[in-house]
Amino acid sequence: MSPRFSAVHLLVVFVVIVAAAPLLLSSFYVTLLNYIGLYALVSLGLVLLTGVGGLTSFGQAAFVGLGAYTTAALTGATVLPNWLAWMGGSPWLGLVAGLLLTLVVAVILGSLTLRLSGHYLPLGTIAWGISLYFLFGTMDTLGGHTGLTGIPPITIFGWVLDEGGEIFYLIWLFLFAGMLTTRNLLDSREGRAIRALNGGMVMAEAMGVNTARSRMVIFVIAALHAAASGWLYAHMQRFVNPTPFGLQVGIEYLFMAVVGGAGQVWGALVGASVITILKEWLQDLLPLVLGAIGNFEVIFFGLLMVLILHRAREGLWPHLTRLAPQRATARPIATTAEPLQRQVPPPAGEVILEARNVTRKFGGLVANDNMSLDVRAGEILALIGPNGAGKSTMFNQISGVDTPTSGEVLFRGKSIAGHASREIARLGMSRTFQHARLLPTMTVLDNVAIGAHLRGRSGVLPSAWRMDRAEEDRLMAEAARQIERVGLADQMFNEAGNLALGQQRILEIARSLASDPCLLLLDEPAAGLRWGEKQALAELLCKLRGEGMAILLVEHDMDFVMGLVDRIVVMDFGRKIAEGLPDEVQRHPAVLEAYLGDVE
């Protein structure tokens, strides 16, 4: 039995057990499972938002309340304004209204919150979480702190879901649908863009990912998961008040995601199950042990979180999977997939990049001072100089990471100064980084496929429902071609973090090639490599040059540079002090004085 087949069987067994639960368990445990399903649905959004996207939110309980109060107000009210009267009484229309309202609110809050970084981002989520909580409790139309009653049960084709064992199936159907679509999304072009957020904004933007859009996408999806959970909660309880939507509950949702495994889809269910069951048991057991009544489970959860952060930072799900280890299976590559469309390459010798009098000032510091250079198709140009010469700053002006104070940068005849990195990448420029920026837990294949992001079009919904498979086959086939092109075919399905440093640098080049560039910017590609690895890198770069690729590299290894490049530009103190053929530059007096016999 293959590991994949075994995993499918385990899933089928689990689904059968869940389906049989209301028939075999008492109403108490069915209700407990209902709450686990509701909490897991919210935690699933946090897996995407926090675990994968790296955005911490303490305010998800407020979105649960938004979904719950919307349907409660529409279905439980006796009188509604004329423009809303047609929606009254129908829980399903209440679901639609709750999701639409949550979508609008999430976009507004996301536009404000997601501009924050560091510790300001979670503080922002706390702020609007508290604000929505008090809004629920102070509005008379929402029943104040007393809440709203008279919420009707959900009906499906005349079947009234007014018991815990009946709404159970709807709750778990929503949860399984959410888990399926989330898993599909992560295994797609959009999902790789979301995962790239954890590799750093600069890397993601250089690969053509609109990071602001990707952050907003996962923020909205997490909010919609929470709102759907709130809708189910309201019609299960038939009553809502603000208590379940406060900041403390929002923290518990985050606990669930972290305890289960914040980067794992199944971690949401594991975390919700562990926290919910423990909370129920501890509320009964701790007073018996301690001889007092109080919220002692909160203290326990705090200690539990500290223990998990020390011992199992990835959560419980990865540890559970190790109990039944399965051999990784190679992802099938559609070798017959139609190749992606390519840009028309420029003719050999054509100037494709031109920097004219680029100056970059940081206050009183002049990092680049009237720097000019050009790169032609089919050549390798090296940009060298001592430490602090301004090479990296110049690289950033060219690639769109930074904007020149003055001067002009032309790429294929178009001015790109001040343009975003992803816009420049779309024109045919790609880059690597001084320190390899990879997603270590993803395979080599998936890392390279991130580079092909701009060559796909499928959005969130097609990805979530597997309607993007034809394009996905083409993207993965392109990634596989680039991996074979650079000589890493035998590492294709290994995790990128397990590669040697030299292989990681080659992998970055393959990722850049997947975007179909005509210009490669390589930032110290030979740094830290052994002699054999440098030879392999030099052979690859010569091969790319022979195929018409233009290459601009920043490098400090003079032996590597002199035997490889066509021309050299030397910088010192932000200025160009020499330019020419390798032999000419080596004998240039200004270069000898700048280096004093020692190369950076």
Given for the second form:
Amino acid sequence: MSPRFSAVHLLVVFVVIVAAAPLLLSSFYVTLLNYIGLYALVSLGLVLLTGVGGLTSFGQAAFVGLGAYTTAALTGATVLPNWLAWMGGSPWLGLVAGLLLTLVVAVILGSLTLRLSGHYLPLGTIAWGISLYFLFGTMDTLGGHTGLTGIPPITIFGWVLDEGGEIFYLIWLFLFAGMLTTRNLLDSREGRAIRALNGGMVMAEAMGVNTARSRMVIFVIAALHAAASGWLYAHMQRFVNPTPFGLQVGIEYLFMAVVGGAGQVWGALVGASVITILKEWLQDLLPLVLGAIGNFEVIFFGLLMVLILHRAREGLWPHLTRLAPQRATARPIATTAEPLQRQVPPPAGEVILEARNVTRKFGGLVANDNMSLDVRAGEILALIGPNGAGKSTMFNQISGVDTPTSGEVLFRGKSIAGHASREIARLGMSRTFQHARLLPTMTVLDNVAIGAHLRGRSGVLPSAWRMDRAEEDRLMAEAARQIERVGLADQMFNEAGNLALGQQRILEIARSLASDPCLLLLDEPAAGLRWGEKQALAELLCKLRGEGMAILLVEHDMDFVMGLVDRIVVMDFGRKIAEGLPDEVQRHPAVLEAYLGDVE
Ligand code: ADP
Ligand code: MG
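Alternate state requested, the form predicted in complex with adenosine-5'-diphosphate (shown: the form predicted alone):
Now the full complex is given, and it begins with the chain already shown.
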């Protein structure tokens, strides 16, 4: 039995069990399953937002409320004002209106809070989570704390879903559709851009990802999942009040995502099931055991949360998959896919990068003082100097991470100083990082494919519905070609985190190459490598130069540089102290002086 076969079979069995559940179970359990489905839909949004994108939100319950209240107000017993009367009645219009309103609110809240970093973002989500909750409770038209009643059931082609066992199918259909599209999205160009957020904004931007956009995309998707859950909830309960949309429930949603496994589509379902069932069970059991009435399960959940964060950071899902048969192997690479378009490379010897009188001051410190250098197509230029000389600062001025105080940087004739690094990447400059910035749990292939981001264009919706496959094949084939080009073919499907340091550096070079650059910027590529790894790296760089690539490398290691590069620029105290062929530079008195005092 092949692994793919059994994974599909498990899924089919699962779907059949779910479909049969309302026919076999008592209404109590059907209701429980309805709640599990509704909660899982919300946590699914958090899987994307928090688990994959690394953005924590405590405010999802407010979006559930937005979806629920919109449809309640449009379809419930309250009489709509004249100008809205045409919308009244149909739950399906209520769904569309709820999703649209949530979209607008999420974009506004997202643009206000997503720029916050660290723990300010979660605090921001708490702030608007509480605000919306109070809004639901205080607006007279929304019924205050009593809420709204008279919400009609959903009707599908005349079938009235007015029983738990009927709306059950709609809830679980929404959940499965959500899981399927989320899984598709994660396995696409957009999904890689979202995952790249976890590798740090500087890396993602350097690979051409618009990180502000990606953050907004997952924020909006998570909010829409929550609003859809709210819509289903309102038409299941047939009344709404503010209680289920408060901060405490928002925390529970987050808890479900974390317990299940915040980076995993199935984790949302596992988390929602475990928490819902446990809660039900503890609410009956704990008061009996403790002999008093109260919400003791809250304390229990607090302890459980601490335990999970200590013992199973990735949640329960990864532990469950270890019990199941091996998962399906990766999709084969379509070697016949039409190659991606390439930019016309500059002719060998042409000056492609020119830094002119670049100065960068940090307060009183002049980290780069009137620095000039140029790089030609097909050559390796090394920028060397003792620690603190200003090499990394110079690197940042060129790659768009930082903006010079004065001076100019020209790349292929265009002024790029002060441009965003993703725009510079589009022009054909790509970089690696001194401390490898990879996504350790993704395969080498997926990591390298992030580099090809700018060479594809499939957006969120086509990816979610698998309409991006032709382009995806071309992107993956390109990633595979670059992996072969740098000699990592035997590691293609290994997780990047398993590679040795030297291989990780080479992986980063492959990732850069996937963007079709004509200039590679390498920040201390030999640092921390063993002798053999340095040899392999030097060989690779020579090979790339032979293919016409221009390479600018910042390096501390003199020995590595001497035999390899064409020209050297030496810096000390922010200034250029020497420039020329390796032999000349090595004998230059100012260089000897600068390096003599340096502990090497
Ligand atoms: P190198 O890479 O050659 O070791 P750097 O470019 O990292 O040197 O640093 C050059 C000088 O600029 C150092 O004195 C460093 O402390 C200072 N420097 C670098 N970045 C900043 C910053 N963001 N703010 C203030 N000082 C900085
Ligand atoms: Mg440095």
